[in-house]
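Only one chain comes next, encoded as structure tokens, the form predicted alone.
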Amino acid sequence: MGGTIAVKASDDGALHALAAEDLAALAPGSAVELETVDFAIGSSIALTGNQLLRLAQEVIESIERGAEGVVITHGTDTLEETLYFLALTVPRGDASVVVTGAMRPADAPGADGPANLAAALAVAAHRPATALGPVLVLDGLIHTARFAAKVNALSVGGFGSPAAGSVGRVVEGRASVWLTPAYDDYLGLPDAADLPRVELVRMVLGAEPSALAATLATQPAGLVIDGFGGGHVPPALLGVIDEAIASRVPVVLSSRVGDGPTNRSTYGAPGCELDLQERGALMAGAISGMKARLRLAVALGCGLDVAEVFPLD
């Protein structure tokens, strides 16, 4: 899927240079039999909903053809979103699904791509990992899709799971799984060429209703509002939220904090969770705004009742 793991320096900056077979050659000591597929080329910032749908279908079909594990190399800028999309659309079964990448280009001093790929292959071949759902493997740690997040823009240990911690690790080429999630994020794979458009709007101090109103005017299929604290908005925005709900546009409130779920039953002031839920908004629960956006889009694409898929505990 492109990304830093597949780029090298050029006169125009670091650009895509390595195909899937080139990447496979970076892990010559792997004991698994590899079949390589070049799916996307370039930066992960350019990926689309259509590509995510096709990727999930490719993963499902690879497993149906007999693959015991699927490893996806991916740019780290949007890795956590693709990872969570796969958790939403690829059912857990007999095969591991592992996403990895790199924080340094392939020809940079101390390039981390080969080590990350080797660790990802080890996890994909580790039978207990099939029970985890799609996971991120980077810097020797295993992170589940629901909680994996990019926590540093440049460090080789750029990912973590702030709300839950990692669930395993890879040491000396051996994978260990410590914890298996008691939850499953799977909803289904929409049968469509693209995802319903769900917009994400982040709250800041003094936010005016104009930005949210302009977003609503584009007629999105859904709205996720990345709110203050436990999922709160300035009272000045409540009229626009009422308009969205009256227009049958689902509105989901997430927390911009990055760790901890949204409230459901504590604060009653205008713009807080009791008031918002009374108006018909939904609380995201234990996922970030980015992931709530994908969850809402997949739910809408599958024709599900969004009130049944939010909030997440």
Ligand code: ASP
Contents of the next structure:
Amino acid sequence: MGGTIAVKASDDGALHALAAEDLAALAPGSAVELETVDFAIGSSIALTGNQLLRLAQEVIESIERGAEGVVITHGTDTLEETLYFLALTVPRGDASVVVTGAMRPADAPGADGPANLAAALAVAAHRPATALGPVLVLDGLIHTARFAAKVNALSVGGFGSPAAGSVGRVVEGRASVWLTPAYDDYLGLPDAADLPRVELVRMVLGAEPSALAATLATQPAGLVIDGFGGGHVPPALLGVIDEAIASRVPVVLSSRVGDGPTNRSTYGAPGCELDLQERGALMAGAISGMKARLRLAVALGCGLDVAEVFPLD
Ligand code: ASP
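If the structure you just shared is the form predicted alone, then what does the corresponding form predicted together with aspartic acid look like?
What follows is the entire complex, opening with the chain shown before.
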């Protein structure tokens, strides 16, 4: 899927340079038998909903054809979104699905891509990993799709699971799984060429209704509002939220904090969760705004009742 793991320096800056087969050669000695596929070339900042849908289909078909594991190399900028999308759309089964990437270009001193890929292959070949659903493997740690997040823009240990911790590790080429999730994020794979358009709007102190109103005017299929703390908005925005709900645009409140779920039953002031739910908004629960956006899009694309898929505990 491209990304920093596959780029090298050029006169025009670091650009895509390694095909899947070249990447596979960077992880020599792996005991697994590999089939390589070049799926999307370039930076993950340019990925689209259509590509996510096609990727999930490709993963499902690879598993149906007999793959025991699928490793996806991916740019780190949007990695956690693709990872969560796969958790929403690929049924958990007998095959492992592992996403990895790199924080340093392939030709940089101390490039981390080969080590990350070798660790990802070790996890993909480790049977207990199939119980985890799609996971991120980076810097020797295994992170689940629900909680994996890019927590540092540049360091090699740039990913974590702030709300839950990692669930396993790779040491000396051996994968260990310590914990398995007691939940499953799977909803289904929309049978469509594109995802319903769900927009994400972030709250800031003193936000005026204008940005949210302008977004609603574009007639999105759904809105996720990345709110303060436990999922709160300035009271000045409540009129736009009422308008969205009255025009049947589902509104989901996430937390902009990045660690910790939204509230459900504590605060009563206008703009807080009791008021928002009373107006018909849904709380995201355990997932970040960017993952709530994908969950809402997949739920809408599968024709599911959105009130059944939020909040997540
Ligand atoms: N811009 C790159 C990407 O997401 C960054 C990376 O891979 O780390 O494709």
